[in-house]
Each structure stands twice: as structure tokens, then as C-alpha cells.
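Starting off, we have a lone chain in the form predicted alone, written out as C-alpha cells.
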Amino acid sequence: MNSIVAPVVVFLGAPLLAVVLSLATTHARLLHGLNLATMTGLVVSEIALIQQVLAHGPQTALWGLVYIDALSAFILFIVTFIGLACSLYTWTYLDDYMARGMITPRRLSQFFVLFHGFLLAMIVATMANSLGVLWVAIEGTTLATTFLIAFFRKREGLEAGWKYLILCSVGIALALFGTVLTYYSSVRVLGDESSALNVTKLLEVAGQLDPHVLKLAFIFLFVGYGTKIGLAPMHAWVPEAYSEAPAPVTAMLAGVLETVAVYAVLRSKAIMDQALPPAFTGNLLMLFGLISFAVAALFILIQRDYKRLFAYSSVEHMGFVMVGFGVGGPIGTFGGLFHLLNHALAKALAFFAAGNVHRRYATREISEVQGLANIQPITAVAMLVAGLALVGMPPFSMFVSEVMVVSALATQSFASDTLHLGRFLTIIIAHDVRSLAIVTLFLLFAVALFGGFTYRMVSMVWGAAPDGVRRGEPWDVGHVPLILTGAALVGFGLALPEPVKGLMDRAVAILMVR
């Protein structure tokens, strides 16, 4: 018996199971018993996960229907990390809304059967070797998400949740049209219905396929995917969707979706590129990431809302991650990695803190909090560590991916393509002065960003508390993940435990190919 198979019947099961169970009960304590139970049996089923990729490289299961490599084992990893802290989280945070009356037990259990279906969706996209069954599995979080962002009820929920459900439904038959695409000209070199859309096959064929085909293709693909990471232009869903979800949902929102959908991008760019010029996909994710960087940038500036400000953060921090694999090369691409999942921490703290902050202030006006350091001691630490590591402040991991982004982007060749992104800057000036220019144009939006940023985050933490907030932080197991997530922020800084490292660099080699 393949010894990956029992981790992976664990991944695709427990949740199916706990969506199942969590029908079946009203009982909060059952319900959150169910949650976390579930998510301790996923982290353990991938570090056994990990440890056979390490051991072995990559693998497949059930039949060929499971294909799990670094780049895989990788996301998992920060599917079930971030998912353990969402569920430590969600203990106190629904408990507290149904002390309060605001949601009802039969409401609490119709959150966990969206909870645990959104992360099976997440987990067969992740681990699906087709790139029809991944666009299904992406499809059904766009179904689960709608109900989960519009889960309190409240017209401006509501709103954001059909405005979700419109752009992504779009986005994703973008990434339809793409993947059929990607279908008829691999059918035409293997000729097998059955497997022209598995990933083990085309990597296997890739150099056969249709060039001209498959540059459209993957532009589908990636404005499609894009949407769901919310790059910009196609990022109106996020300020909206963010700011009206549950905490725990929007913290899954930010640091697994957009990851997940990440990931989507990468695996077709991987196929891609043994077909195609790098330059032509490099150029598309760059164009697209310093575009969605110098819009966060700009909006940050303006935002009122510290939800609404934490998600344009997310905008700018994905367009990020697209520089580091546009640029590509060890560096940037190990970079982009890296940064994935110190945005996935950071923005899941950030969101949780958020959380704590909205149900004591009632309110999301960055004006109208203050004083949170008297108020609630351990939140306004959680939201001054994710606040810094956001603006990439050492010693959190954020500022070393960061550094290796940049790095990586001062020191590449700007190769022109069909974008003819470098042939436009090329008319203009020289080369090297080009690389200088576009990097200091990137870190000048950088300093605008850390700017606008940092003066929001201290300015609700210090000053003077609004009469009438209740004071004092009592503990409690919500807690708990504002330290794991916090403690990860620093200690990746410092060290990278070494089968993530692994993980990291066997992934880099994946995307790397050619």
C-alpha cells in the first residue's frame, strides 16, 4: 500500500466527514470539538505528507487521481497551519456572537458545514492531478465563500457577498475558457480524452503542446485565477468581501484562498513554461503584480476602515508575490514562495485582532479607536507585530522575502515579450538605468505604503480611550493563535525549520524547470 495514501484519505475525508457531523448537531461545544479535531488530524496527515515527499519526491494516489509534489505539500502546509489557527479562533469569537444573541446554534452549525466544505474544496484543488478537477474544486469555494462572507445577515453582507459571487464567477470561467484551452492542444499530442488535462501527462508532454494555443491559454488562466487572488483590476470583490465577513473567515479569505489560488497560477505556469519563453509568463505576472502593488499602495493611503485597510494590504502583498515569480530565478522565486506564507500568517493575525477589536469598539472606523493598548493589552500587541511585519519591518519574515523580491528584481533582465513590456522601456532608456528606475519606483510606493500603513496601526493603539469600552483582556483559547501566527512571524525571520526549507527549495525546483 502506497504510504501516502493514508494521509491523503485523512485530508479528503475528515472534512467530509466533519461537514457531515456538523449537520447532524446544534451542540457549540460538539461543534468546535468536531472543528478542531478535524484540523489537528489534517496538520498531522501532512507533516507525514511532508516527510514522504522529502523522502521520496512526488507522488500519486487513488488511482493517479492524487498527485502531491514539494509545490503541493507546500500550500497544504499552509492550509492546515492557518486553518488550526482559524479554528482555535473561532471558539471564542462565535461563542461570544451566540452569548450575545446574534447568532443562533442552528446558525453556528450552518457555518461549520461552510467552513469545513470551503476546506475540502481548498484541499482537492491542491492536491487534484487535473487541471479540470483544480477549476472545479476553485469553483466550489467561490459557493461556500458566498454564504460565509454574507454569514451575520446584514445588508452590507449581503452586498459584498453577491458582489464576490458576480466577479468571481466571471474570473472563474476566465480560468474555464483557459483550461479548455489547455485541453484541445493537449489531446491533440496524446490523444487520450481521459488524461489530456492531468498534471503528471502534460508535464510529461509539455514541450509537444502548441505554443500560440497555450499563450492564450494561460493569459485565461490568469486574469481567471487573478480574480480570485484579487490582483488589481480584478480586486473590487476584496475591500468589499473583507470587510463584512466573519474574522476567522476573512483571515481564511486572505491567507488560504488567495494562496490557493496562487497556486493554481503557478501549476498551469509550470506546464506553461516548458512550452513557452519564460518571459512571456514572467512579464504577464510582473506587469500584473506592480500594477496591483502601486494601487494597494495608493488606496491604503485613503482607507478609514482598518478591515478594508487590511485588505488592500492583501491586494498589495499578492501583487508582491507575483513580482517575486514574474522575476523569477532561485531568489525571486524562492522569495515568492517565502512570501506566501508570511502573508498568510500576517494576515491571519492581522484579521484576528481585527476581530477582537470590532466586537469590543463596534465599530470599524480607524477614528473612533483609540487607546487599544488600555483597552485590550494583547490584541494591540497582535496588531502592532502584524501591522510591522506587513510593512516588512525586521525582524519579522516578511522583510527577509521581502528583501529577496527586491533583490531578485534589481538584479534580473527585463526580457521583452509579446507584453513588450521591456521593448516599450527599452525605447526610453538604457538598461541598467531601466532596472533602477523601476525599482525605485517600486520602493518609493513601498515607503508611501509603509507610511500610510504604520500611522494608522499606531495611531488606534495609542491615545486616549473613548469613554463607554468596556477595559481589561481576560484569557482565553482565542488567544492562542495570536501567538502561534505572531511567534511564526518572528522565528521564520530568524530561522526556517529545515523540512520547510526542504519543501521550499524541492518546490523552487519544480517551478523552475524546463
Given for the second form:
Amino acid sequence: MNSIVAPVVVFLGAPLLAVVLSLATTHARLLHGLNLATMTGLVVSEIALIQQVLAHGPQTALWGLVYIDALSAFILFIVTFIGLACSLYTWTYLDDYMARGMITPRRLSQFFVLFHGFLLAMIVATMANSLGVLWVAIEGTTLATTFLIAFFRKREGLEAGWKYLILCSVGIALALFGTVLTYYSSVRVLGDESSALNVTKLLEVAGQLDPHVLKLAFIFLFVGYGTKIGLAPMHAWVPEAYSEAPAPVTAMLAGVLETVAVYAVLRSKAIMDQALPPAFTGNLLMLFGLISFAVAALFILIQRDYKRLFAYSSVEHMGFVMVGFGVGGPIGTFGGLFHLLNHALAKALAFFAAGNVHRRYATREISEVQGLANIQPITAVAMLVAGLALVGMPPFSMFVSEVMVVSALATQSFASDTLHLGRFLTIIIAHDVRSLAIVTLFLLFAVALFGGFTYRMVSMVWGAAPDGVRRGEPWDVGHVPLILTGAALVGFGLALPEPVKGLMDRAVAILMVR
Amino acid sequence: MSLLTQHLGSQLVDLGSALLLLTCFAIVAQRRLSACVDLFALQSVFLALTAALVAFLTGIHHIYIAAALTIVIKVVVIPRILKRVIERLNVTRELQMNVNVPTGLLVCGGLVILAFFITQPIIPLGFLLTRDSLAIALAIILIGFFTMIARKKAVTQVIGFLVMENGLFLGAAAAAYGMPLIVELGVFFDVLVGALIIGIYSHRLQDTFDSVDTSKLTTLKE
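The form predicted alone done, now the form predicted together with its partner chain:
Full assembly next; the chain just shown is listed first.
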């Protein structure tokens, strides 16, 4: 008896049911209740899933269509818990807009239909046992979210939604070509057309696949999914989509969707690393990671809009995650996974806070937001916590994961002899010096980030509050996710819960196949 | 299958792929929007024929399904949606482009050479029947991508994207004998929903911006 069937069925069935039911009603309380019930169901089945995976290892279900191992269970952990936090926040957020008459009940129903469709697509992407279905689901997330980004139907929102749709569709089309190439190489080995993209099959025969084809395939897959992750130079949609979308949607995009896109890259990497020369995929990840880190650092310094500031911070942190996985090794990979989790928490918190500020001040200009500590004390603390966590200050958990990645970067001598992408660099400087130089440069950008970010957070939280902004922050359900994510950021820095750590250790083993 | 049919079949598949590539060039050179849509529909017909040919020669039946879906979705439904958008928007010609037509054609020629260059090391690994199709598929993808950059109107950008999809499908059908059926169905579903969404967008953009010239989408800047 396969024991993951029940949670898997809930995972796929609950959002689907929620889509249908949301279509049927326009009653606000009912919609929110439905949303919360769905997310709670997902969290419960995720806990069951984690237990199963920890006890019995990787498993397939539903006629081999679903494949769950520690890596996918870990990603689902982020999806469900951040999803639950977003649902709680959505309640007050959308109620507020309803009360102001900015959205009709009909639009509210549409919001939840799209939201659950988005959720379903992400769950399918994470659970699929086929690289092809993974692609279909990730493209599905693009289609589901574009109208969520343009939800308020303002000029800027439409523009952001359109750009997001076009850029991500094109990016993801390249990933489809990568998938076709993977299939091209595996169908020759497996000979069976129907299962040649299955993760389980690919893992069995990965060593026999042709490295030339796989190299090209991985480049296309990485550039394609990298667009969705928002790595520079494919990041153009990130600041626009993140600043225009409703806050809970942005929190989902930044915290969860990026994580799922990273999962797509990691899944491909784990398969292809078995056939490719060592460090090929790692170097590619690291190169784009460093570029994203540097580009985002420069843009953060010139930002005047706090939502865009957080958006560029996402580009930066995803670059950081890529560096972690790119360097590899037990510490780098663990640091990368841990950083994914921390980023999801911190970014959700940041955008929740930003959403509160935006509703009160009605501006996104940093210079016009002052005295937050007097106006919205709880939000001010959340903003400060998110800001400090995002620049990697202790005692927040991001500090821990950042130290892991940086120390892995500094100690790991990445195999420079077989290096393809950095060959020109190898010629210029010997590899010890080079690794030192990269670390130094890296830290230099980190300092720039630190300064730019902290300065802006501090300027928003303190100072004299402008006249005409209502003071006081009555307690409501929307504060619960602020406190929970903030507490998790501190708590995970001190000690990781044992099941989560076990999951991450196993995921590291999956990613370090060699 | 005799050696002769094998040889002839391979030639025919190459011919089909080449026709697809040819229509790409025609789209790049065409300024009239409705003609671009027609050319895209024509390209999709070639795609369906090529796929059906591959299905016939290899005996893999589910490629027939994909070919039939191509006819329904890409030859009938999507061109109809796009035509309606064009009608409603009242734009017939694209006068300004980011890259003019002669330069565009030259660039596309370069892209074809690039595609063959990139796929050179992996082409000998392919099936005998459809060797060169992979290179042509990549060329079509690159040209589609280029079209999206070169044009300003939302409709032609969408056509560029659809051309990319056609290239991808050719790559899947001809070079790898079709993807698993569930994946193919998913891809078609995504393309169809994508086209519908784009249709809705172009209405909203028109209402909000009085134009679907994407170069006017410049509110969001650093």
C-alpha cells in the first residue's frame, strides 16, 4: 500500500476543488474561508508527506505520474507554509480594498480562481515525475499569474502584466527546447517514447546520456527557467511585476514561484550532473549567480521605490542561491537550500509590510514614507526585521545561510581545469587568487547592498510622520503572518526543526549525486 | 520499410522543414499584419504535414494527434483570434520597426547559419530520417525570437512567439519523434490559453493606452 497517495490526492485535489468553488460564489467570507481551508489542508498533507519521505525515501504515486523525494518535499514545504501565510494576509488586504470599493465581489472571486490555479500549477510542477509536465506546469504559472499582476487594471499594472507574460513565455519557450533536447538524448537510450522524460527513468540511465546534447539542453533549460527565477540579465520583468501586483501575489511570486523555478533547475541539474563533466552546470549557475548579485547590488543603490527595492533584492538573493548551488559541496548546497527557505520567509514578510505601508501612505516613494514607527508600529517592526534579515544580519536565519554560502565559496577550489565558461579568467589569474578575488568582489557588493538597504529601511521607519496619514494600527488577522514569518526568521537562525533539517540533508544528498 | 521509402521520406521531411523556414523569412519581410497571420497559419499547415509525414514513416501514431491539434489550434483557432484583434484595433500595417526589413532578413540568414553551427556536434546522434530538422527547428526558434525583438506591435510580437512554438514543435516531432503524449497535450493547452490571454490583453491595452504599440509601454522605468 502506497502511503503517500492520500496526501498527494489532497495536494492536487484541494486547489482544483477551490478553483471550481471560487468560480461558483462571490461571497467574500466564503471565498476567504475556502482559501484558508485549502491552505490548511495542504499544510497538513505536507506534514504527512514529510513523514513519509523521511521514513521511506523517494516514492512514486498515481501510476508513476507523481514522484516525491526529499527535494520536492522541501520545496512543497516552502510552497504550503508561505502559501498559508499569504492566505491569512490576503484576508485583510483584499477586505480593505473591498471596503474602499476598489474591487467588486465578482473580481474577488476571479482573484481566488486565478490564485488557486497558480497554486495548483506550482504543486504540479513540484510533484511531476516528468520534465515535460514540469515545463507545462511552469508555463501554467505564467498564464495564471499574469492577470493577478494586472489585477487592479491600472495602466502600469497592465504594462507589467504584459511584459511579464511576454518575457516569461519567451524564456520558458527556450526551456522547452532544452526539454526537447533532453528527450532527444534519452529516447535513444531508453527507446520508449512515453517514459523518456520521467525523472525516475532519467536518473537510472543518466550516466549513459550523450554529454554534448545534455550540455546544450542544460544551457537552454537554465536560461529558460532562469528567466522565471529572475536572474540577470533576464530579470527585466521582476521589478515591474513585483511593484504592480497586489502585495499577497507579490509575496507568492517572490517567495514561492521563484523557489519552484529554482526547483526546475535543480531537478535538471541533478540528472545532468551524472553525465556531464564535473562543474559544468555548477559553473554556469555560479556565473549567472554572480552577475545577478552584482547587477542587483547596483540597482538597489539607486532605487527610490520600496517595492522595487525588494524586487531587486529578490534578484540578488536568487543570484546568491545560484552561487551556493554552483559552488556545490555539502556546505554550499545546504546553504543554497537553506537560503531558499529564508528568502521565501523574508520576502513574504517584506512584501506584507510593503503592502501595509502602501495602503496607508498611498505612495511607493521611499522619501515620502517616514515615521512608520509612529503610524504603524507592528508594520514598522516587520519592515525592520525583513530589511535586516535581507541584508544578512544576525540573529536572523539568513545570516546563517549566507555565511554557509560565502564560506563554501571561499574554501571550495572549483575545478578550474575542466572549466569551460571561466577559461579566459583562468588564463589571467591563477585559481587561488581568482577565488580570493571573487570572494572579495562578492563581499564588496554585499557591503554596498548592506549600506543601500539599511539606510532606506531606517529612513522609512524613523523620522517625522507626514501630516494627513492616519495613525494607529488596530489588530487584525493580517498581523498573524507578519509575526509568524518574523518569528520563523529568528527561530530558524537559532535552530532548525529536526524534520526540516532531515529533509534538507537528504535533498543535499540528491543534489550531490556524484 | 524499404531503403527507397526511407530515403524519399527523409527528403520529404527535410522539404517540409525547409518550407517552415521559408515562411519564417516571409513573416519577417511582411509588413501587413493580416498577411503575417495568414503566413503563420500557412506555416502551421506545413508543420502539421511534416508531423503527419513523420508519424506515417515511423509508425508512431500519437504524432497524428499532435498534427491534428496543430490544424485545429494553430491553423484555425489562433489565426481567428488574432484576426479579430487586428480588426478591432484597426491597424493594418506596421510602418515602424526596430529593425528594417532588409537588415532583418540578413540577420535571419545569420541566425540560420548560427543554428546549424550550434547543432553540428549533436546532429550525427539523431535519427537517420530527420537529421537536419533539429538545426532547422533551432533556426526557426531563433528567427521567432528575433521577430519579437524587431517588431513593435503586440500582434507581431505574438506571431513571433507562436513561430518560436512552431519551431519547438518541429524540433520535438521531427528530431525526437514526438514528445510523450501527455506533454504534447499540455503544451497545446498552454499555447491555446496563452493566445486567449493575449487576445484579452490586447483589448485592455487598447482601451487603456489607445494603442497596442508596445513601444508606448514605457511608464515603468528606472
